[in-house]
Amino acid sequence: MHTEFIIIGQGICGTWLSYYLQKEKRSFLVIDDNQENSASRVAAGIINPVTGRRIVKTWMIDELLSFLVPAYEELGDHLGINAIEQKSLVDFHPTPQMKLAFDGRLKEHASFLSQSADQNKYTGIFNYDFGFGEVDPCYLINLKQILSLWRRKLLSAGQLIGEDVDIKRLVQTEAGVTYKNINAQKVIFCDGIHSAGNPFFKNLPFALNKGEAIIIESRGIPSDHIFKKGMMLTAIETDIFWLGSNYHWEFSDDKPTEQFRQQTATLLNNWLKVPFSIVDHKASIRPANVERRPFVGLHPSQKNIGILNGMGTKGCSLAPFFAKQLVDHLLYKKEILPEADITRFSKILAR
């Protein structure tokens, strides 16, 4: 079997690669094992502009939002669904000083933050002491049908192979790579945590941590917004929300915990005054890195190898830029933006 490009992995990268490969009229082949536990498979897929304890905004949002919201509404119109929706988040502060540094950004950041006139709003629903903001535009992406539906469309056309990728079996040759029977030009790792163990990558400064979301049940929260204390809550599906996430830089697995659904159970009777129960618990590690940017194009000195990786929590906005990036530069020598270009690490990938 020939073509040009092997795709390794299905989440949100390797969704984007192969979509914007095959807009180019390119052809490719994706290897996934479709694991129910992957980190694009458990996200929410919440895009929010303004993050942290600082309420800074988040690295290139302002580029990224110009691009990421036709992409997505291409994408959904591709598939047939509404892919990306468009939402405001409810913060609710924990404390005052967190309000305090709310208010001390409401003049910088004006495009996405304000302060409602009524802080009575939510009363009924949720218990706060100390008022809310608000940041709008916030966006909410449907990962579980866009991951699922390509896949779909993949597989009915002979260019996705389910399976586990045994690396062993990757051999370079003069003309570029072959993987069992397959032959290609190129393979791209866009296979999350499993990229850090790769002999490949292994050197790049992946920052792996584990997160945890629970999804709950209830008729009284509304669903056109996403609310937020400590963690976010948005709804997924009609009156199921999920709840998340944490960050746990030490683990031993990536199995939910007993100590996060305590945790999250007392939030919730603490936070909601309307009925909820707990539905599932889910939990997935992260391929998160030291610098927070993203691994992007081929390896220095192995170029029939790439990658597209190292996303983190930041995925669902960095993916389709950096797809598209690395498509540009694989087919027509486009440069990847400097902070995201893995030759910024060309000494430790020679080790």
Ligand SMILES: Cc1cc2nc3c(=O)[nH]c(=O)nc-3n(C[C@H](O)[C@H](O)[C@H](O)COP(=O)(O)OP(=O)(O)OC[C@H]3O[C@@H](n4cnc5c(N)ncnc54)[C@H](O)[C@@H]3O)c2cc1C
The other form holds:
Amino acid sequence: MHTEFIIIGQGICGTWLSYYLQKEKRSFLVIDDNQENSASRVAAGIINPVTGRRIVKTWMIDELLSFLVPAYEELGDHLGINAIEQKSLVDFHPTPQMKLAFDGRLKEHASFLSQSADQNKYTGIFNYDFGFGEVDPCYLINLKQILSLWRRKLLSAGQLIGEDVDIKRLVQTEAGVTYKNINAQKVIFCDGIHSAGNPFFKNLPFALNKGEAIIIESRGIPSDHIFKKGMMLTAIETDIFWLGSNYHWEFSDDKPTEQFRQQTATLLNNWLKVPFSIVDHKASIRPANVERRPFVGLHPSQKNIGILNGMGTKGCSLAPFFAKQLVDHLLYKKEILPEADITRFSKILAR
Ligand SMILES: Cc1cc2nc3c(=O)[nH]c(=O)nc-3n(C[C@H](O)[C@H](O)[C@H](O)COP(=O)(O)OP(=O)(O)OC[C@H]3O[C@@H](n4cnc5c(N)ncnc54)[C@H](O)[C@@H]3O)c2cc1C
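With the form predicted on its own in hand, show me what the form predicted together with the named molecule looks like.
After this comes the whole thing, all chains and molecules, with the earlier chain placed first.
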């Protein structure tokens, strides 16, 4: 079997990469083992343009937003779903200091931040002592449906094989690469945290990061906003809400922990005035890295091996933009943004 590209992994990176290759009418085969707790399957899908204790705009957010909103709308039309939803984020200030910090940024980030005149708007639903600010626009990506519907389309077109890639069987040849009975010009790794252990990219400065989320059922919480008080709470289905997350650089496995379950149960009991029940608990590991910049491009010394990875906490906003850059690079030799291009690691990748 011949194809131009083998893509390993169909998380949000492999989805966008294969989507843009298909738009260019190029041949590819995706191989994905559909891990239930991959980062893209556990993530909420939130895009929050202004984050952190210092309330700063995230890297490249203006440029990313003007690209990703029409991109997700287009993908949604293709799949027959609402792939992206604009929501404002209601940020309950956890301390008086955080309220001051938020207020201090209002002018500078006026296109995103505002302070509601009605600070009692949510007193029937939430406990909060120091008011709230709003971040708007934020977005929620319908990851669950995007991943499953795109997978179904690829499967029915014979463009996806559902199996665990045995990397030892990937062989480089004069013409490209072979994997079992598949001959391809190039293979692109979109395999999330697994690239950190593969022979081609293990030297990249991955800094894997574990996160957990609780899924609750509740009838009394509005679904048209994302709410935040230490953690994010957002509707993902009717009456079903995602609450997360935490960030651990040291961990022994990718399993949900009792500690997080207790911590979130306490947070919810103190925060929510409406009844709720915990219906699920998930954990995953983010393909994060030391620089907090993506890994995009072809291996500097192995020209038929590429990568789209390193999205860290921001896969939803970074993946479409950099998938398009990678496709333009592969097909038209266009330059990848230097901060994301893996040739910046030529020396360590040559080891
Ligand atoms: C708790 C949590 C919350 C998050 N919330 C958000 C959020 O709200 N917004 C946001 O933008 N980001 C969020 N993230 C980060 C986001 O999930 C990641 O940035 C993104 O999902 C990474 O996508 P990926 O495609 O690189 O990797 P993955 O999603 O891990 O996809 C890799 C794919 O490759 C497959 N695979 C791996 N190895 C093999 C192999 N050997 N053979 C075959 N298939 C293989 C896996 O099954 C998987 O399908 C969150 C992460 C966590 C853990």
